[in-house]
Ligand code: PXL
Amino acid sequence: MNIKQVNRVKKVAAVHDLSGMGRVSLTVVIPILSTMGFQVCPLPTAVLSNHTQYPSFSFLDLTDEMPRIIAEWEKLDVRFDAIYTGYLGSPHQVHIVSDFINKFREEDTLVMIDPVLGDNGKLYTNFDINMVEEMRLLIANADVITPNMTELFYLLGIPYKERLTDEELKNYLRQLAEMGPKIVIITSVPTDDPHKTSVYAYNSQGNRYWKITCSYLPAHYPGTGDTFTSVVTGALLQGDSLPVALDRAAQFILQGIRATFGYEYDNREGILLEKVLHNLNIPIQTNNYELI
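Please provide the structure of this chain alone, in the form predicted in complex with the ligand.
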């Protein structure tokens, strides 16, 4: 083995935007994966003053810069243990990111794609159906995808529906897996009990479906999807099984929301991540996962 090419600390290429205010994308991905012991190498997609759930924002699209960054990384002969993509700055970036994955993916590389498109039944400001169509192409490259309920329906091209049975969810999970990814995880699924929320997952290698249910507090914080996927990425990289990775991520989100919820606070700033980051290094206390 070429000694130079061993990653003593595992490297994650993180393809997300950098937003100055509101904890989303790189400002969430970097602290979480660093705390879990991984080196984050950002390939920024855009620079924003703040995320797009505020009424206004500045936006610098880095589509033209990304191929230059990738070309330099090729010269450095850098190797990644994971490639993790999230919020893209333009639909065209899908082609740049697909090429990047094809060039840098090796047998053991984890390709994690969070198909960031929208929330609460709507696309984020700036995104249109063109981004949805491109995102359908991007997920074909993934080992793992983590859509929320809104993204699930946009990716499948069917109308949004809030309440779903386990059988419907299993069917949708399988349909998404048929689009390419080996593992599909659906986050923030409402349950019959308004005080609970669930995560559903399907691993096509083994054909098993998992469900994790945990407490729900009635508040919306931007960036919790990025937090969830970042923890799952770190957990899988450290060798956790899929259901343990999901448990770890769901419990961390709940800790973050509990640390924030009691304050009178502008929720657009996201959860008070800094208060709970250290929990990522504590073994998880309970397992809630079930096979469905």
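Having seen the form predicted in complex with the ligand, the form predicted alone:
No partner chains or extra molecules come along with it, only the chain itself.
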């Protein structure tokens, strides 16, 4: 028996920024994936005093340091079971990450890309069409992508619409999958019921479409997208099916929001992860997914 292999903990390379205040990016990714049993190896893209939804913040760009970190990891001959990318600050960082994936990807490496570009129908500040074009190239390397509604339209290069039918969404999911990723997950899809929100997914390998609808609480917490994608990443690495991974992530977000909602609290700090992290190791109680 190979004891070293039996005891090996799976490693996740997490390419995200680090904010000192506010539960977003690495301060979400690391505790979630660690709780789920994985070693998180951060490849930080930037260090911020606090995330950008505060009125001011300090910002240290680590673009020049990223290739140095990658070069040292190459010397260590490290192997990653997953590569998980989030917010990338420039087209140059996208190029660095693309090269990183090509160097470290193995046959069974899960490549999870959250193609962060914008929200509410608009690109984020300092992003332009060049960033969109680079992101289209990057997602071609992905196994799984998790765009929101805004990012879906920018990646496809079509005008933004707030409301879509199931058939329209299925068509767009399939078009994104044709760009390279095997699985496409669309988050924060509005429903006819203002008290609910949905997640749609398409697995091209089985040609199946999934939908999860959950309760929506009237409060905004930064970092919920990072939280959702982190739980999906961990669940897939644990061997869950796609619908179960989606269900676990959606329920965990709802638990976190409910644990936070009743407090007199600065929402910019994000959901109170510390109160619900233990739930990641509890068997899922209900199944809210449906095949569409």
